[in-house]
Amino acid sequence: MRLQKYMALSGVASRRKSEEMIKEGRVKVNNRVITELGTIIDPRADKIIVDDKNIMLETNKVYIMLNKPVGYVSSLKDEKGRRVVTDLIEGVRERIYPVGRLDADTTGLLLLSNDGDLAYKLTHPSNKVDKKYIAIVEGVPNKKELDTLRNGVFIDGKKTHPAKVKISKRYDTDSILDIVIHEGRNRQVKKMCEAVGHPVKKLKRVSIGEIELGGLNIGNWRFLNDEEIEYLMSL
């Protein structure tokens, strides 16, 4: 088995994040630091150590929905000492991690799990899993600006994929947009809105595919139900 897949299945992090940890020299196989991606290990015989801790395959899969508040970072630890989303999850023995991410000042639906294959399915853009956001932006975009968002805008030198965008409410100085994308680029929705002259004032994610935040209160979490898990497995 590839080392990064073993790490993901062990609940360390997503496969992509596990690759970063390998490159950073944080992973040992049989007490030897490994920095080469694609290293093959024997799960039955090799000893895998991450950040000086032995890891083992996680057999009990856990799937959690969190309504993330402002001020929490979507990681397991933060070098700046900021609060992390797993601080909000109590009573779960398995080592879970965020599936994808939300910026510290963005609220809403965040999934956490120890299922590395699921994390890969949901975060890889080729799988085109829709993520819906509610954005309060400055001003009211006109038709041309809305069409630009829908057709794709250039951010960080690369054009975004087509998005679904509509105005749900209009006010004197700002408006509320419903935005659906399937990419997960860094601060993507904020950068898209800035590109057309309507900076985001508040941002909330309300759904990932068919998984909806619903009435879950801010800062609260729950396990996904059987129907939601079955949907995720079908992706």
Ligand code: URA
Contents of the next structure:
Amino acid sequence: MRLQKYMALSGVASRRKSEEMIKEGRVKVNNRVITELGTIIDPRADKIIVDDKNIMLETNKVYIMLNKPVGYVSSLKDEKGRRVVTDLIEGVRERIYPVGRLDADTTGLLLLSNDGDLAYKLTHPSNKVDKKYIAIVEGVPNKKELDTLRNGVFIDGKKTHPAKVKISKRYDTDSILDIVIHEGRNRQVKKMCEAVGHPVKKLKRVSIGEIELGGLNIGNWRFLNDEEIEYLMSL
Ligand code: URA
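Right, the form predicted alone is done; let's see the coordinates for the form predicted together with the ligand.
In what comes next, the whole complex appears, and the chain from above leads the way.
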């Protein structure tokens, strides 16, 4: 594995920043300073030191994406006895839990991990991680209603942050909206649409920052790839 990739996957810094650190002579491989960018290391055998600190790949951390179906609850247990999202993840030994949540009747991208810092990174306002939803709503919002959604609506006395909203399809009685928000308030998308008179009939999350659901089938899951993990580490 390339040294800068190893550093990025270990959470030291982004790949680009890691390259700078290597060039600055801050990185040692087996006690020797390395300033060449192409250096290949063996994660199991080589000792990597950055700024005098030993760097380890956090191999016990797992990052999973699930295309959540309707009817599953985003928690580890449900007092009403409903099915929980972790029921869908088989064959993973680590104790993973949902990072953030989707309503039981919402489908789409849900991340699961045993990385305790991840939820904080994804929800911290300074990171402004965009979450994109596709919502089927009753009726077709007019220009004024769309602008209200974009500029912010009052939910429980507090205005929502600016959102990106566009109509992707219009039908006679319904429409499909693309909605991007970075907050994660309780039932936020539903409450926003409700507030402008267009209740949500179906809701699906399709991306979280640079992580996209893509073609993953409903009810299926996969491990995030290196690029996706690096993105999370860069937050
Ligand atoms: N907004 C909602 O209303 N529900 C979700 O599940 C996610 C965002």
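Note that the rigid core is defined as the largest set of C-alphas that superpose within 1.5 Å between two forms. Numbering follows the first chain given and starts at 1. No experiment lies behind these values; they were computed from the predicted model shown.
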**Request:** Tell me, please, whether between the two forms the C-alpha of K47 is shifted by 2 Å or more, with the rigid core used for superposition.
**Result:** yes
